[in-house]
Structure formats: C-alpha cells, structure tokens
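Here we start with a single chain on its own, the form predicted on its own, put down as structure tokens.
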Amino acid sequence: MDKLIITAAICGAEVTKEDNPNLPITAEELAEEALQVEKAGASIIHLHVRDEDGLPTQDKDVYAEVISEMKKKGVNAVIQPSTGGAAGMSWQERIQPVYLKPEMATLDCGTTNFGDDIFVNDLPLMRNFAEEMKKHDILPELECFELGHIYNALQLDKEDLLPEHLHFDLVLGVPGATAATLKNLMFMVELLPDKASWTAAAVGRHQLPIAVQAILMGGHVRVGFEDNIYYKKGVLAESNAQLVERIVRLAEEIGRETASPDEAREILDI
C-alpha cells in the first residue's frame, strides 16, 4: 500500500462555532488549525472559507488572505480550496480560488440531493471547471457523492480533461446521497480505474469507520469538522488536529505509514 494520506477539512461550509465553538472561521484562526493539523499528521488541507460575518464565500480574495497566513506560519501540507462553495452559487462564483493556482482544488462530479437543498453540478458546469483547472495545472480531487459520479468523471477523462493521475474523494452519508456503509465503499472503489488514488470521507458518526476501512483497503483519509464534529458519541472535538491524531493512531497500529505533504504530493504525481 501507498503511505496513508490524511486529508483534514477543517471548516466547511456549514458548521457554524454554535455547532462546535472550536471551529476555525478567521484567517488566523484557520492558519493556525492548518499548522496543528499538519503536525498531526495530515499532509491536504481542504479549504473552505467565510466572510467577515461568518458566511460561505468563494471570494479569491478571502481565500489568498488565509493560504497567506497558511504560508506565513509554514504550513507544507497541501492546500486544496473547494470549488464547491455552498449550494445556490454559481459556477463563476465558486470557481473563483482556481485563479489562485493551488496545487490542487475539489471537483465535484454531480448533481447531489443535498438535505433539503440540490447542489447543482451537471457536465457542462463539470467542463468548466475540469478545463480551467487543466489551464492552471491543478490536481482535481474528483468528489463523488453517488455512484453515477465516478462515470462523470470517467466521462471529463474520455474528453481529454483531466490530467494523467486520477485521484477521487468518496463522500458517503450525505443525507439524500450514498449511505456510508462498507457494501457501498467497496462498489464505488470497483469501479475506480486500476491506477487512480482515491480518498473516502463520511459525515458525522460514520467518519471513523469507514475511515478505518479506507486505511484496511489502501485509500486514503479525509477526516475534520467539515464533516463531523464530535470526538465520539455526544463529546465534541478539541480540534481538528485531535481527529487526525486519532486516524495516525490507527493506521500505525496495523503498520501502515503516514505520508508527509511532499510524499503525498509524488502518491498523488503533483
């Protein structure tokens, strides 16, 4: 297997400090938490940023603010900004970090029943993104919420979009998407090409276990707040850096390594 790469999201879009007061917002804030996570063992962090009252934004300003501060305190790790802001925006709107040239950015391949809201991605809208970041030379961490996204993906590949290495993130438990179940991990890494990467995600209670099965397959990791922010059953996490602590625990106890952000970087051919 490939050393264990730890991605940490460490903010979202959604989760407000009412939910979690350890939760990131400010630049500082989240330069800081980028820096312990780091530490801790992840080498990506997965990037969601808000205004001054605290809302989602996709403003390019707001984001070069904090990777600044990211880069001032000597984060190595990886930085990768989400494109997919939160739902209602649009695709100039979210794209906007992209202009940034990040070594890597999100791309999500699909439309999602997203709770209550639809977050609206269909090919022409996966196109855009797909050939502005090719222009920029990013890495796409290609987001799949459903089974019918990975064909989407394979799709943008069969048209020359994306670059030669594959990598995806398995997003499961999204209410009104995939189940986070085992059954379902293993469909959806089946049908992945032979030599991409992938990373599996779960929201809330099923973070930690089907992040001990991606360990256990050869996948890799995304833990943090943006999508769970307990530690365990009704005890809210310290910090982000305390989940990632955690999934270096484990993948240690059943020998397998952690990847520093410059081994992640030739797994992932950036």
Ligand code: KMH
Contents of the next structure:
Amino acid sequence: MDKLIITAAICGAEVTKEDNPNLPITAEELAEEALQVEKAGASIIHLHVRDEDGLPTQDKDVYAEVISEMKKKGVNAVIQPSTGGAAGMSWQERIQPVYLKPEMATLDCGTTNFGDDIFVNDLPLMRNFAEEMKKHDILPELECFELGHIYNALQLDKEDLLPEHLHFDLVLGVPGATAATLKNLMFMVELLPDKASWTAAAVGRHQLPIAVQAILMGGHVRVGFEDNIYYKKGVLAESNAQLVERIVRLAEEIGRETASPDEAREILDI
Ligand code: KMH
Ligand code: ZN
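Got the form predicted on its own; any chance of the form predicted in complex with ligand KMH too?
Below: every chain and molecule of the assembly, starting with the one above.
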C-alpha cells in the first residue's frame, strides 16, 4: 500500500462558527489551521474561503490572500481549492480559484441532492472545468457523491479531458445522496480503474469509521470541519488538527505510514 495521504477539509462552505466556534474562516485563521494540520500529518488542504461576513465565496482574490498567508507561514501541503463552492453558485463564480493555478482543485462529478439543496454539476460544466484544469496543469480531485458520478468521471477520461493519474474522492453520507456504509464504499471502490487512487470522506459521525475502512483498504482519508465538527458524540472538535492526529495514530497502529506533502505529490503524480 502507498503511504496514507490525509486531506484536511478545514472550513467548508456550510459550517458556521455557531456550529463550532473553532472553525477557521479568516485568512489568518485558515493559514494557522493549515500549518497546524500539516504539522499533525495532513498533506493536502481542501480549501473553501469566506467573505467578510463569514459567508462562502469563490472570489479569486480572497483565495489568493488566504493561499499567500499559508505560504508565508511555510505551509508545504498541497493546497486544493474547491470548485464546488456552495450549492446555488454559478459556474463562473465557482471556477475562479482555477485561475490561481493551484497544484490541485476539486472537480465535482455530477449533480446531487445536498440536504435541502441541489448541487448542480452537468456534463458541460464538468467538461469546462476539466478543460481549464488541464490547460493549467492542475490535478483534479474527482468528487463523487453518487455511483453515477464515477461513470461521469470515466466519461471525461474517455474524452481525454483528465490527466494520466486519476484521483477520486468518494464522499459518503451527504443528506439526500449515497449513505455512508462500508458496502457502499466497497462498491464504489470496485468501479474505479486500477490506475486510480482514492480518498474517502464521510459526513458527521460516519467520518471516523469510513476513514478507518479506507486506511485498511489502501485508500486515503479526508477529515475536517467541512464534513464533521465533532471529535466524538456530543463533543465538538477543538481543531482540525485534533481530527488529523487521531487518523495518524490509528494508521500507525494498523501499520500504515502517513505521507508527507512531497510524498503525496509523488503518489498523485503532481
Ligand atoms: N459545498 C458543497 C456544495 C467541493 O468542494 O468541490 C460542494 C463541495 C464540493 O464542497
Ligand atoms: Zn468542499
């Protein structure tokens, strides 16, 4: 098995400080959090940013400021901006961080129910995002919330819109989408091409068991406040780093070493 790549999804678009006061949202808070999760063992930072009111934005300048703060603090982890943003945003708004030419960015692979909302990703939008990422040599993380999303990603691959190395993120447990069960995870993994690598992310109380399953199966793990604000039942997490540290400890016990940022780059062919 490859070393374990841990992605820290430190902020997200939906969670608020009312949900967990430890949520980082300003440039300074996000940069410090990125540094701490990297120290804890994360090699990828999945990044959303917020405006002055704490609301989700895809503004390129806000991303640029946050990323620059991270670099100033010496963050070496792969920074992976979201192109999903929040449900309801236009594609023009969502695609903005791609033009900062990050090493990696998310590419959402199909429309899905997202709680009470619909998160729209039709094939023309996906082709557009994939083409722009290819043009700027950005590795897309193929976000799959549903089984059919894997087939959409494979369609893009057939159309030669994706790089040689395919990296998937299987996101389970979003209300209205595929439930976070071990069977669903195994079924989705079986559909992936042999050459692909994959990360598992799961919402709320499912984050931990799905992460452990991914460690055992040779996949990679995503944790963080975007998907889960609790450390355990009824106890809010103190930081994203606390969630990352637990995964490092568990992986070590199971015999899986954690990848450094540069090792993650090698595994992902960045
Ligand atoms: N906030 C969700 C609607 C991504 O980052 O690409 C979409 C999302 C996926 O978080
Ligand atoms: Zn996201």
